[in-house]
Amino acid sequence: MKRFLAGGLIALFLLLLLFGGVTIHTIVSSQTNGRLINYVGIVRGASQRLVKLELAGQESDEMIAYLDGILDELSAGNGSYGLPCPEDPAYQRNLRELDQMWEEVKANIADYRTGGNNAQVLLTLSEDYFTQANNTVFAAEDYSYRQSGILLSASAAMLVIMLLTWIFILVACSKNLLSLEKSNERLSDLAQRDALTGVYLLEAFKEKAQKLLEAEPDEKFAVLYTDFADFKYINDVFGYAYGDSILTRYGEILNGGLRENELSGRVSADNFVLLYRYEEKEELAARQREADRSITDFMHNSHDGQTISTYCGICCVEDVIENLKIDGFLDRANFARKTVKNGTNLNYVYYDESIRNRLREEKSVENRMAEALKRREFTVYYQPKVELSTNRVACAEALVRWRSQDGTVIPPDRFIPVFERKYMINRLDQYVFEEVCRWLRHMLDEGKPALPVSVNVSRLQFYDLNFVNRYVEIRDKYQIPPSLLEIEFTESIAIDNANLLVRIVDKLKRAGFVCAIDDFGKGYSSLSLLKDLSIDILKIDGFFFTGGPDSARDMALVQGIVDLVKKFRLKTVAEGVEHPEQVEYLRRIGCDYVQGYVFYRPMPQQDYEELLVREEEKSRR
């Protein structure tokens, strides 16, 4: 295309050059052609004011040299008068028998001169003369309209090329402007595109989400969020490389499967969002479904057939009674995606009327928990754990539940979330820890068992490096002795930095803490944490304990970790227990404590405190 407006340029200058010449050729032409219809008529005119004057006897020598002069330019083309002589044949031909009649008209004048013929013959020539005179002048008129007619038609071509030059121009212009407007939107697009998998950025996704949303009203839209189970399983286990390749065949994956309006964005590591249209909801999850399939077979296809699996949330525009932004609708798919339970099945959830409830009362715990903590609504409860060897309890763990002023207890799991979410969560950590201390305080004040306590430390305390000097202030503000209490942490967070957890624990050892891990197998165990941390306990995920008594390949896992740490000197703590013949299991392959319904569930403070004086009283007969 630019090689062809280039030539059609070139050649357009060239035709504007030839008609641009031929135009001031025709203009000269046109001028000196007026001279010559002038010119002309002054032979005509003159050679009858001649012819009267030798009639009247007033001879003019002058008029008829003057009339010599005028008609050989004229002949010529070449004189004083600037006379052109134009290669017309019929004013050639006019001219020519002009001239042979002014010669005639010449002789007779000097005959008549010297009276060798009348008046009368002089008289008829001159009228003759007259007449080859006007054809004359006609010829010459006759040619100089065609050269204005040449004139015209060069004038009116000329106007025609420069027309079509500024089109050109204009073309190859627009052409350019165009794509470089068009360079300029992929350029900007490509800057609001996430380098790595190809999709929008968050802020560029929410932009154009939240234009589409207002352009479309009555159009049936979807936000989803999607993310991968455990993903960071795959970084620390197949190397980052491996994980970014992951991530950039999803988002092929994801741009390749949008239609006309839809978008997909990236809001963080393996965390996704797209905005897709639909008739049909059910359509929603099959779609993200055969999406999930495609990078399913991708990683099964990579490296050694290791897959993990999706979670989707999808918030339906048309379900949501709140008059929203595309934020709104974000957080609503990334709540109903939080919902979905760890498996192995890819899951898909709709935000509806249950989710909207729960959402409502995580926004009512978001807006209660900072108060409710100066108002101490918060209580501990104790789990004890029972040593198998004694069959007494041995020590406790402790955990939070939430009484509203108004009575009700809040269960944990539908307040401690919010809490992490809003990164609150250390602030409750450290109030339970306080009230243990102050309640374990209170034992050794009035004489009374005090066995040791563990409490959980979350994630987030870990990446707080004050923390273990501000537990050991707690700790010493009410003069505790270290033996008494146990911190509990889960082995994720190991998996978060391994090294900063080596370092935390040390840390603990050092102040006299004991440590221990929970949840262990609950997620990717590590064995190498056994060989790292300094811990004094392992607590045995109650997964392990859910399939009832007869669950023959669960109990082996449990009692290969058993042999396993004994090796380490570690004590080890099954949870969650539910069934009699567990327990006799447990007791049979060495496990030092139980934890779990079982024995006990977990009670308030008073009536731990009355089971250990219970238990105190009956090792005393």
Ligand code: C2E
The other form holds:
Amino acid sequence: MKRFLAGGLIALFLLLLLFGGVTIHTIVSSQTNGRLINYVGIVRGASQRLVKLELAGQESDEMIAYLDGILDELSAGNGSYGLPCPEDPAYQRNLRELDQMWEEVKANIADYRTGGNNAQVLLTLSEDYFTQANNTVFAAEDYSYRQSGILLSASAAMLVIMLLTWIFILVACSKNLLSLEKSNERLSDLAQRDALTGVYLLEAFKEKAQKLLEAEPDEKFAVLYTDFADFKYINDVFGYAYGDSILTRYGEILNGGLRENELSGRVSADNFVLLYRYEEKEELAARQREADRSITDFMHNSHDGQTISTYCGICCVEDVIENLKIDGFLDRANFARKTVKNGTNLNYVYYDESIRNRLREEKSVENRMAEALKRREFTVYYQPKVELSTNRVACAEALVRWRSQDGTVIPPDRFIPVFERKYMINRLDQYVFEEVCRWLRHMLDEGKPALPVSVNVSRLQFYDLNFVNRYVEIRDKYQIPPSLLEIEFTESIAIDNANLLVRIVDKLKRAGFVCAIDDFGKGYSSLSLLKDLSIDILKIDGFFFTGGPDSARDMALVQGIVDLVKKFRLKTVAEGVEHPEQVEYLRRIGCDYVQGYVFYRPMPQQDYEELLVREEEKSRR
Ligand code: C2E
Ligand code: CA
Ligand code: CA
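So that was the form predicted alone. Now I'd like the form predicted in complex with the ligand, please.
Shown next: the complete complex, the earlier chain at its head.
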């Protein structure tokens, strides 16, 4: 292509030179031809004047010499007038005849002067001479006309060739530019894509999606947010290379399913986002289900028949009443996705009215929480734990409640996740801890029974290096014996950072706190962790007791956990127990404590205090 272009340019340059030459030649020759016509005309006119003067008795040898000179130059083609002598046969013939006649005219003039002939003869000859001169002028004119015709056609032809060459160069250049632009586009598109999966990186996805949404505001668009369930498990069990191969394949599947003006992107690890178009909303879940089926088929065929679940939140732009940008739609799709994890079995959830209400509620929680902390709207409820060997209340768990200004009590699952997301959970946890210390101090000061209390700390606290020191400070401020305070945390932090969990637990232990693993058995529990963690108590999640007293499988699992945990010399607490039969079973298998509605629900501080006093009186009796 480049060679073609260079050739075209050289040709154009040569043509330009040629065209310039021809043009100059045309101008010069039209000038000399003009002069030729002019001088033949002068011969015609001057000869008439000469004869007129002769007849009037005014002889003019000068004029004869003048005409001689011109005619000589016309015949020879060079001289002082710069006249040409074209090789044109018609012109040459006329010129020769004119020249001969001129000789006759001159002889006649000489005769006339000597009286050899009369005026009439001279006049007739001069008339003939005029006609011949006229013919010569026309012949010269004709020649000049033909000449400039040839030159003009040559120029026109050259112009056309130049124009074509120019168009060729232009087309070649623009083709070149176009292909350059295309490869540029391809490169920049590649740079915006995730190397592993081939889908767009989040920022590029957002930018492109926003443009598409703005370009066609009336089009039916939907944003989808997908997630694999327990992808970490796949990585842990089968290795990162296999995990990566699944993500790569999933990216291919998603990209392969895209239609015109649709997009795919990756948020992080195993979270993907999509921008789809649709006619009917049901199509969206159907398409995604198809993509998810392809990836599970892939896994099924590639690794020991393994499969994985996928979750997807779908937000149709038309279902959002607010005027949002792409971030807002992504948030909503993600929110819908999270509701899958929160319970229902449907893996594809559309953002709708109920989700919108929850979102609004979360927003209101978010707006009010800082103020509520300042106004001390949070109170602590206590749920007693009963020791199975004695059937007596042995300790309690502190559970936070939000009593908002209008008197409604908001349960923790409605606001704890928001506090966590906004990184305010530390403040809330410390607030609860201090409230517990304050109350224990009050019990001790009043001489009332003070039993150990456990508080919950969010996993986020573990990332705060000062967390243990701050708790020690608060405990010291109220001078609470360390044995009265237990810290409950879930082992979920170990998923990200097992070392950190081990370090913090050691620090808590060294500071004298009793440590408990909460919600054991829920989600991704790891028994192997128990050998590294210096904890004192393991709380078996209420999930095992939801199947009722007859769930043999659950009870077998609980027995397995209790048996194993005993070997580590840990105490066990069964949570969420609602049936007396379960209590009996737990007692039989050697579980230490039960915390559940079967004995007590969480109660306000005052009620718990009264319960403790009553219990103490009972024991004295
Ligand atoms: P959790 O730590 O697992 O607390 C036990 C939850 O189980 C409590 O819910 C309690 O009311 C409930 N429960 C106890 N016995 C039964 C039963 O027999 N049946 C049923 N269905 N439920 C029972 P609650 O008070 O709504 O707290 C929910 C979660 O909120 C807690 O789960 C804990 O993770 C979190 N939470 C509560 N207070 C705090 C706090 O001060 N800080 C932090 N970070 N989290 C807290
Ligand atoms: Ca707890
Ligand atoms: Ca729990």
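This one's a predicted model, so the numbers in the text were calculated from it and none came from an experiment. Residue numbers count along the first chain shown, from 1. Rigid core here is just the name for the largest C-alpha set that superposes within 1.5 Å across the two forms.
Superposition on the rigid core between the two forms places the CA atom of L151 2 Å or more away from its counterpart.
A movement of the C-alpha atom of E280 falling short of 2 angstroms is seen between the two forms when the two forms are aligned on their rigid core.
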